[in-house]
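One chain comes next, on its own, written as structure tokens: the form predicted on its own.
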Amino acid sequence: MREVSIVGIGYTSFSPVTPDLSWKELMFEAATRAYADAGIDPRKDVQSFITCAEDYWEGFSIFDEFTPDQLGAALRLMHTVAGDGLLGLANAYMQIKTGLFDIVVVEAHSKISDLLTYEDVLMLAFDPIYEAPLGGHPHYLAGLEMREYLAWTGTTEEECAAVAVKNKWNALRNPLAPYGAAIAREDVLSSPYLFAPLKKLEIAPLVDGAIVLVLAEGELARRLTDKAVLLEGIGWSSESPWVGTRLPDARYARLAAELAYAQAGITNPIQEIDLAEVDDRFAYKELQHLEALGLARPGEAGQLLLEGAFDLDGQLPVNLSGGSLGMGDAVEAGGLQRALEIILQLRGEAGARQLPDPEVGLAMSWRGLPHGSGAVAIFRREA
């Protein structure tokens, strides 16, 4: 039973626009930092490279043909995962678990500011017969799901607004987060409805940036560094892409969590997990995901939030990084954003938002509209 650990992390700052940098330069910056952190030479030590990219976002096809140079992966095994960064992490986890490789690199990035037709590209993922012909901005679907979630659970608009307040305040402690703000619940509630009941301040703005993680087999990881973080379990799930056939219970998150919990030996997530980073690209999704993950009972996440349970000094701190609402929606890099914060916390490197002594953290991603796809990773600090 081979263990898998994170031995190196590298990342850029996150910014709404990066006109001075190409996507190759973003990836190179993150990769260089990750290799220095792990103390490795990618041209000698890394056996497999994974990039997480969707050709539609990049503007050209067969994306992995354009990534080896800046990752140090020329003439090496190079794989593309057309999905979120945690799905790429799962791929790397399996490659090491099988015994095929000992060191694997995972990269995810966003250069979404280069894309002038984000809404049009997103609409290509919608059902071409029943959904796409409706037209309009694709975020209307989030408004419909939020309305159904509120009615189904009894969650209120005030509780959803409190998610945006918490995460934007948290982002003020994170130097990587460009969307931190000292706002009050009234500011969110008075912001305009864009897709009722979804308001402007409850939608994560898009952002550019890149993250690279270096994974290694357990024994090798301990030889490389004294700050390795165990990846104890990872699971993923994809349900129907048609929102009309899905209940507002984020079943994809529940199924992915069940797989990850089983691998990590977690039987009581509320008591065993010290902090969580969950997808919040729409404010209501944080509450929906917490309930699906078993970190709150259905319909109770909003009230727990108001009581401070998910604050920095609460029972279960959630999205101390600022989440996507504070750091920005990094598209396919969103999952590695969530994982990055967990790793920094477990390594004691989270700065002003550092928890006293965290041992186990959960990172959860959702691929975004209109998908029913998500992934969950469990990290543990090395003893």
Second form
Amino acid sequence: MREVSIVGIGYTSFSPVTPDLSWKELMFEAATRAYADAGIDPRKDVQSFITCAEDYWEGFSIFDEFTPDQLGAALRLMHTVAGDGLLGLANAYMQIKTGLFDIVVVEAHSKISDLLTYEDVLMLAFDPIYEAPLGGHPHYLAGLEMREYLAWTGTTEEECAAVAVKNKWNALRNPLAPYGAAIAREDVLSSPYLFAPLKKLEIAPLVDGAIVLVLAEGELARRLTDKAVLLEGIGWSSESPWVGTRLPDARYARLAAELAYAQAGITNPIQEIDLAEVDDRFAYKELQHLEALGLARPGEAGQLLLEGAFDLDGQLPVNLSGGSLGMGDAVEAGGLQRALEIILQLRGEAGARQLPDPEVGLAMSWRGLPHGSGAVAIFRREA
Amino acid sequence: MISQPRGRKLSREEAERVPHVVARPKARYAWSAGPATGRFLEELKEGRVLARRCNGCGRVLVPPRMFCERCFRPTDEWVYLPGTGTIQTYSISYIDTDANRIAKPILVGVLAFDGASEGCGIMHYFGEVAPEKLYIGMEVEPVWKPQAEREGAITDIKYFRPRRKEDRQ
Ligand SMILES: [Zn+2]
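Beyond the form predicted on its own, can we have the form predicted together with its partner chain?
Next comes the full complex, and the chain you just saw is listed first.
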């Protein structure tokens, strides 16, 4: 059975604004670093390129025609996925797994600072007949879900606030993260309600940045590098668009995880997974996602968090990168942000936040409001 | 044999009675131009056309870019071009976006700048020329807006006109 490995990583820093560069130069920087890391020439060695981009974020229709040059993909096999970076990773995984290609590149980026009307464009993602006419700031949907999640599980506002405290503290140890801060739970709890019960410091601010991953077939990967990381499983799932019919249990995450666990041969995720990076665009989502992924029992993630289980020295460190709360919400690059931290940790390159000896890591993405879609990837260090 | 459609077209009034939802997306952007395009636009204000040279393949690229898509490496130096060029291809556009016939057809095309490498053309208008006089390979030169009206946009060049006076209209 063919294996799939990550053999190269490249990334820019993440920043709220990048007025000096266009998205082309952001992508070129990340791609150049990734190819140098993998020791490959994109014009000769890469057989397929995949970008992840949403036309409305970019402001171009048919954005895929603008992507090849800055990846070295001009006149090569290339396509664009209109979704989160982990969906691009899933495409790359399948292209290698099926034997079609041996080296594939995945890119995702955010140049969301170019968009002047983020809230209005986000509202365009709401159902145009039933939901969009209600208007307002679209993040109120997170307030609705958070309240229902708290009511269902008995999770408290204090526990949600503690997610923001942990992730911003972790971000202080990640040089890529612009939103690191040493704050107390009281600071989060006293930050203003924006969409009650959701508070200001529980919402990830937007950032620009780009990430490129190089994937290779397992045997080839071992010849290319001694720091290959296996991608052992990847799954994804989408909810029905009817917001009113959804339950606050992030079912998309559970179903995506079931597929990824099956591929990776994971039967007891709590025992087998050493660290996780999960979507935390809104603080409560981290707890909800951990429960959906089977990394905590329903309603218990908040209490485990307060006990320190998800800290750097806890039994399952979560979002050591700082998550989206610490690194910023990089729209379609969110999933690759999560994956990047897992890969850095498994390579032993995570600096001040490095875990002693991690073997298996999970990265989970959510496409953001009003979406009910997510993806899960399982990575393993080479033995 | 093609069968004739039965019935008749809906009138505009009838069509408007069918339920529908009207929306106007509010999507506004301010794209960062980046170092290459940013400087290109600034130079247009001065009436100059700027390119970048790639020392990997030796090409002179316009529009300028900070990396070469063929070599996949950073480009190396700025190059000023004379602004003149030749017509690579052209079309005569007779209708507007609502498919109405326009009185004076728009002459659009791709021109290859003198001093730039093959395949580095840009799109623009042609003017001061009768449509039937245009031909592939015609030598053209830029007609700039007055300096005070230039704003750092590709439209700071009003159009390109034939270099030979006898071809002009
Ligand atoms: Zn070149």
